[in-house]
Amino acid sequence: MDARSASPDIVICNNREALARDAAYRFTALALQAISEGRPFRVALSGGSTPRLLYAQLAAPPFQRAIDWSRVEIFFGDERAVPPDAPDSNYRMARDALLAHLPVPAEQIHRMPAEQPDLDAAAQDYEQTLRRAFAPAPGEWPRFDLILLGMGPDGHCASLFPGRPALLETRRLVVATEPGLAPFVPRLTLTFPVINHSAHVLFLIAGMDKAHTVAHMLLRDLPADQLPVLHVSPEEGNVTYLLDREAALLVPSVMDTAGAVGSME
């Protein structure tokens, strides 16, 4: 079945805590199955505070052990143009929540460079990181197994915002682009086709300021340039919602207008 026609799977969970570990144990579950298959479990992080509660449950126990950390793969969704020890790098909340905590080597974690003062060159050059790492066919895109998304109340996700020209990007497989939204630090992001060819994409969205924006983002009725997460729809793979009970508080009432839009527990 084309995956672009099956619905997202869609999670709602008590609380912030909670959908923290149930991240925790897909992470795991995807981590073990790629090394289980002979392979490297190469992964994309995201930045924000709910991203944070996820790697402080991998870092400890039980998932901290769970894992062989050493034939995992880290990369980064997208990062802001400030140095790597900044408080608003997500390098430095990843390094500082999960990173710094795990034996994973260092030449398997691939920082995005956006302290470069050409953010351009600085996309050109994740961009053949990429290429290294995943060594994909002439013509083919990597294909990570995992890439984890948040979600801002715009509809953003990763560093592709609304109305910008990063959201029509074909070919590039990371760009330097701007937020639409204060403050208006650069960023690099990965491209809606590297996303779109990804094996599963997580999405972590919580609080009650994004509700508004999940109901959009279910009913399809906004265009994509207006709410950039809907084009998020892997080719051959999955994508899930993980919601706490604030950002889901107008499920029901889209369920009831859409019908069924996925699983929820």
Given for the second form:
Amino acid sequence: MDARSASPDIVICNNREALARDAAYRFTALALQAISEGRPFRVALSGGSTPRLLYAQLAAPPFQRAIDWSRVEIFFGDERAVPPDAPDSNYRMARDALLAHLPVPAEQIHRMPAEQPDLDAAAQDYEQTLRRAFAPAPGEWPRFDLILLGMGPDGHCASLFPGRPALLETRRLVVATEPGLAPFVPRLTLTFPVINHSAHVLFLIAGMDKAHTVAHMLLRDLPADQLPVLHVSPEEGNVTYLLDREAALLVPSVMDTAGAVGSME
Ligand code: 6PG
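Same protein, different condition: the form predicted on its own was shown, now please give the form predicted in complex with 6-phosphogluconic acid (6PG).
Now the full complex is given, and it begins with the chain already shown.
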């Protein structure tokens, strides 16, 4: 998989388990590629429920043994403004499903400090964490090897929600934001410039409740302000959408009408 930008790949998997397995192979391939090139594999994990099955795959053989986890740096795409042990913490989910089972050095796991009272200061802290880890040249952006994203039924990804000012951020790497949906917990999120400078973006999208949103995404028949995933378009990177059959329910009809690129697995 090279990092030249190409049209997004759409891969339809039979079910959530197949989606997780496909994602585990892709994750592993990208990790082995980075490490073989003599650099750490830097990945931003997604929250939500869909990635949980991927994390369980990575935390067990064969994937657990395939990657030299001492060469992996873990970041997060977004976090809720809750303590790291809170039930709805993205960090807690990733820790319990993945990180607790892997020998990633603690200093290479970069949690978003979203429990801080001043969320904007926390965003700035995490921005410094990214700058220290990636050491981008002045005026350059950190370039992740892989950013994992989910998509909500409202078309949000990370914590970039419809109609929010964060969608239009062009300078900051990380911002504090408010979701437009319950339980209205404030969030920290990577911004689209960071996402769009990633070498690879892998969407994990499952569930019937995403089918209409996937159709709108493929047809691009809504403004990006209403469908934030449309902002994801890496300049020199690849986007792959892994869909389960439920989320892809309307894809055949969309592909007939829109001629969208896709493959079935
Ligand atoms: C979060 C995620 C969010 C998630 C989507 C999809 O903090 O919840 O970052 O963007 O990926 O809401 O969630 P599911 O995978 O549970 O459908």
